[in-house]
Amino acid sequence: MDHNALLDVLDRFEMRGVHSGAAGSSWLKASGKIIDSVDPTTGQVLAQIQLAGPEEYEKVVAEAHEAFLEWRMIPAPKRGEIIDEVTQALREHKEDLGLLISLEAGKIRSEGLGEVQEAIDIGAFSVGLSRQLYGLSMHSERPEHRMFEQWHPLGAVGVITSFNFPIAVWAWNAMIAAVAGDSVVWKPSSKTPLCAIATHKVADKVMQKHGWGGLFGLLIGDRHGVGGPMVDDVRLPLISATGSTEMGRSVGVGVAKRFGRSLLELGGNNAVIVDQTADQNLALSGVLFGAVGTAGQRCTSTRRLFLHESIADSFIARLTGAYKSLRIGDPLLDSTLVGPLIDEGSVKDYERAIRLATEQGGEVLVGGKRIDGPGSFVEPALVRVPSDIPITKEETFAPILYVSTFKTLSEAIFRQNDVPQGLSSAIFSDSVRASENFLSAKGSDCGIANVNVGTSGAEIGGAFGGEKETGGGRESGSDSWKIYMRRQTNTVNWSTQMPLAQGVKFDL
C-alpha cells in the first residue's frame, strides 16, 4: 500500500492541521503549548495539538462531575444500551482506527486492528455487565433483620493512558466505569495524540446524540498540566494509570494523599519458562511473538527466556533463525512482521540496555542494532547471558530478549520471580507435574501466569494486572468492574424490636 495515500484516514477523521487538546461537552480553545504528532515509521509530522491548560482542566472535570450526578440515577441496563451504541460506532469505524494506531504507534496491521477489536469486546463485555452488577445477601443474627451490600457508582474517573495501547486501556476503562454509573476524564499518552482525539469524537458522537455531552472528557496535556491536578484532585475519587513504575509511584503517593482510589498498571519484565518436555514448536511460537511483538512494547512483552540445560542449544539455534528471518519495516505492509519503536528515546534505551548486556558479560547472538533510515527501527537482539545480570532485572520497552539456562523448575521459578515487577509469565512444557507447580502458591508470583501459552496478550475476560512493582491493579474481566463503584452494607430491621449485634444489652 501507499503510505502517503493512508494519510487520507486523517482526513475522513478531520484531522489535519492543529487541534485541540481538550474536549467536555463541546471542543474547547486550548491554551498549553502546540506538540507534534509523529508518526514513527518516517519521522513525518501527521498533525498538531495544542495541549489543554489551567482553563480547559477545570472545565472539563467539572462538566464530568455534573455528568455524573446525573449518570449515576440511569438504571445499569440503559446505561449498557448507550455503551452498546458506542460498541457499535467503534466497530463501524474499525479500520480506520486501526489504521490511526499504525500511523501514529507504530503497530503491524493486524495488531492496529486487533487492539480497536479488543476495545468492540471490552463494550460488549461492559453491556453484559451493566445487568450483572451483583451485590450479596447474608444471614443476620438478629430476628427479623435483613442484611445485604450493594454497589453504587463511585464518581468521575480519571484515565491515564500509554502510547502502546492508545485506544484499548482507555476502553477498558471509560467502558466499564460508565456502565458502572461513573463519568470519564482521559488524559491520552502526548506520543499518540491523534488517536486519543479520533477516538473520542467516535464516542462522543454517540453521547452527544442522547444529551451526555461531558460524559466522556478528554484533556491532552503534559504531567504539570494535567497529570498533576489529576492526581490532587478530590473530584475524581478513582485514578487508573498505565505507565511506567516510575509515573505509577508517583500517581499512587499523591492520590493516596487524599484517600482516593488508584489503579495502577505498571512495568513488566516477563519470563517465559521451557523445559525439557515442552512442544518446542508451541513454545518457539509464543516466545517469539511474546518477545517481538508491537516491537517488544508491551507491558507483556517477553523480556526473559530461561531453557533447560537439555534442550537450550537446539532452542536457541531455532530461535535465531526466527529472528533473521523477520520482516521489519513498515507497519502498513501486511508482510510486515515488526515496525517501529515509538521515537527516538525508545530507541537511546534500546541502545543503552544492548552496550550494559555486554558489559555485564552477556552475548548478543542476533540483532542488538538500529537500522539505518528513516523512522525509529531497531534489530530485534536476543542475547545469551550467563546469569541474571543486573540489566535483565530492568523493563527496557524494546524487543530485547535476554536468553540463559536452568537445571532444575524450582530454579527457573525462582529466578523468574526475582525481579521488581511482577506482570506476566509462561511456562511451556507438558509435565502435569510442572505446570501445576508453576501455578501454585509456591510458582509464579505475576498477577498472570500461563502454561503453553506466551505472556504477551490478555483477553478481556479475564481480570489483567501484577502484583509488587506492577501495581497491584485489576483492569478488563472478572470482577475488575468493583474498583469503580463502592460497596455499601446495608441492614434493614423489619422488627418491632432494637436487638444488638453480639448480645449487647443496653436497656435504660
Given for the second form:
Amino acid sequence: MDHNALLDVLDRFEMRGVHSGAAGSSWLKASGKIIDSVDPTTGQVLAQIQLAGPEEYEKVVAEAHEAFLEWRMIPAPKRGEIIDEVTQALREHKEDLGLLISLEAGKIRSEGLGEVQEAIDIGAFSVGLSRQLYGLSMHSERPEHRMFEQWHPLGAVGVITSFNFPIAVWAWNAMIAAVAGDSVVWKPSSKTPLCAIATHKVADKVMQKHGWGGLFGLLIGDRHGVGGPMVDDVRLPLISATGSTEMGRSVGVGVAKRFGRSLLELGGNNAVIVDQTADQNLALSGVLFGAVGTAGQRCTSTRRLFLHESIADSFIARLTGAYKSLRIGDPLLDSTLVGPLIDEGSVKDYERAIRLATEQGGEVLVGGKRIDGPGSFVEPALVRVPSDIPITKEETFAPILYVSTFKTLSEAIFRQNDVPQGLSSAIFSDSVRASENFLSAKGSDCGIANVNVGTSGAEIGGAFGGEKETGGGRESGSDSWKIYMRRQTNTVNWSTQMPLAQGVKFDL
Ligand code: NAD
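Would you mind giving the form predicted in complex with ligand NAD, to go alongside the form predicted on its own above?
Zooming out: every chain and molecule, the one shown earlier first.
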C-alpha cells in the first residue's frame, strides 16, 4: 500500500511539516530540538515535531494547575457531561485515529481501530463513573456523631506513556482523571508523537468549546527535557507512568523522594499453561494472538508457553504450522496479521534475544530472522527451550515465544511465577480443579489471571496492571479511579457534648 497516499490524514489533523510538541490552553511555539516521526513499515519520515523546551514546560504545567483549581469545583456529573462529548469526538475520529496508529506505530488496521475503541470505551465508563465516585459512611462509636469519607480531586496528573498504546493509555488516565476533577499533563512517547497531537486536538476542541483549554496539556519531549522535570514537580501529585521496568524504577524512586504518588504500569513476561485436558483449538488461537498479535509488542504479549508433556509434540506441530502461515507485512492491508516492530532498536533487541536463546540451549523451531527490505520487520519466532534459561526471564519487546514442557500443574505454576515480572497469565484447561488451583492464592502471582482466555487483549472494565517489576499499579476499570482522588475522612458532631473516642476523659 502506498503510505504516502494516506498522509492526507495529517492534513485532516493539520499537522504537516514541523509541528509544535507543546500545548496548553493553545498551541505553543516549541523551543526544543526537532525530531522525526517515522513510519515503521516504510522507514519514511511522516512529519517532524519540535519538542517542548523549559519555557513551554513551565507554561503547560502552570496552566494545568490553574485549570485544576477551577475544575475541581465543577460537580462530577457535569464534568462527566463534557467527557461524554470528548468520547463522542473520539468516535467521530475513530477511522482517522486508527489509521494514524497503523501508520506511526505499525499496528494492523483492526488493532489500530481497536485501540481507539478502547479509548472510547474508557470514555463511556468514565461518564458513568462521574455519578459513582462513592465514599463509605461508618457508624461512629460516639452518640450523635456522623462519620463518612469523601473523595476529592487530587491535582494535575502527569501521564507518561509508551509507544505501543499511543492513544489508549492516555485515555485510560485522562478520562478518569478528568471526571475525578483533575487536570492532565501528557508526555507521550517520542516514537509516536503524531498520535498524541491528533488525540490532543480532538479532545482539546471539545474542552475549548466549554472554556476548559489548558485542562489537558501536552508536552512532547524526551526523559531529560520533560519526563525528568515531571517526576520532580510537586505540582503533579500523581505521576502515572507506562513503559519499561527500567523507566519505572527511575520514575518510582524520583516521585517517592518528594512523597508524590506514582502509578506504574511496567513490563510483563506473560505465560500460558496448556494442560492435558485443554481444548486445543481454543489454546492454539489464544496463544497465537497473544504471542504474535501487535508483533509481540504488548505488555501482555505471551512470551512463555508451558505445555503438558503428554500434548506437547502435537501442540507444537500445530503451532509451528500456524506460525508458518502468518501473513507478515503492511499493517494497512486487511490480510496482514503481523506488522513491523517500532524501530531498528527493537529489531536489534529481537536479534540479541534469539542469539542468547540459542547460546543458552534453545532451538529455534520457526522464524527468528529479520526480514530484509524497508521497515522494521522480523519473523515471529517459536523457540523450544530445555528449561527456564536466563533469556526467558527477560522481557524482549518482540514476537518471541519460548516453549517448554511440564509434568505437574504445581511445577508449571511455580515456573510461571518464577520471573521478576507479574503482569498477565493464563491457563487453558477443562479441569475445574486445575483452573481453580491456578486462580487460588497459591496459583498465579500476576495482576491478571485468565482461564481459557489468552494473556493479551484486556477489557477496560477490570483493573489493569501487575505485580513485582510490573510496578503494582492498577488502571482503567473497577475502583482504579481512587488513585486519581484523595480520600478524606470526616466526623461531624451534632450533639451538645464533646465525648472523646476510646472513652478517653479530658475534663477540666
Ligand atoms: P519506555 O520505558 O522506553 O518509554 C515509556 C515512556 O517513558 C516514554 O514516554 C519515555 O520517554 C518515558 N521515559 C523513559 N525513561 C524515563 C525516565 N527516566 N523518566 C521519565 N520518563 C521516562 O517504554 P516503551 O519502549 O515506550 O514501551 C514498551 C514498554 O512499556 C514495555 O516494557 C512494555 O511492557 C511496557 N508497557 C507496559 C504496560 C502496562 O500497562 N503494564 C502497557 C504498555 C507498555
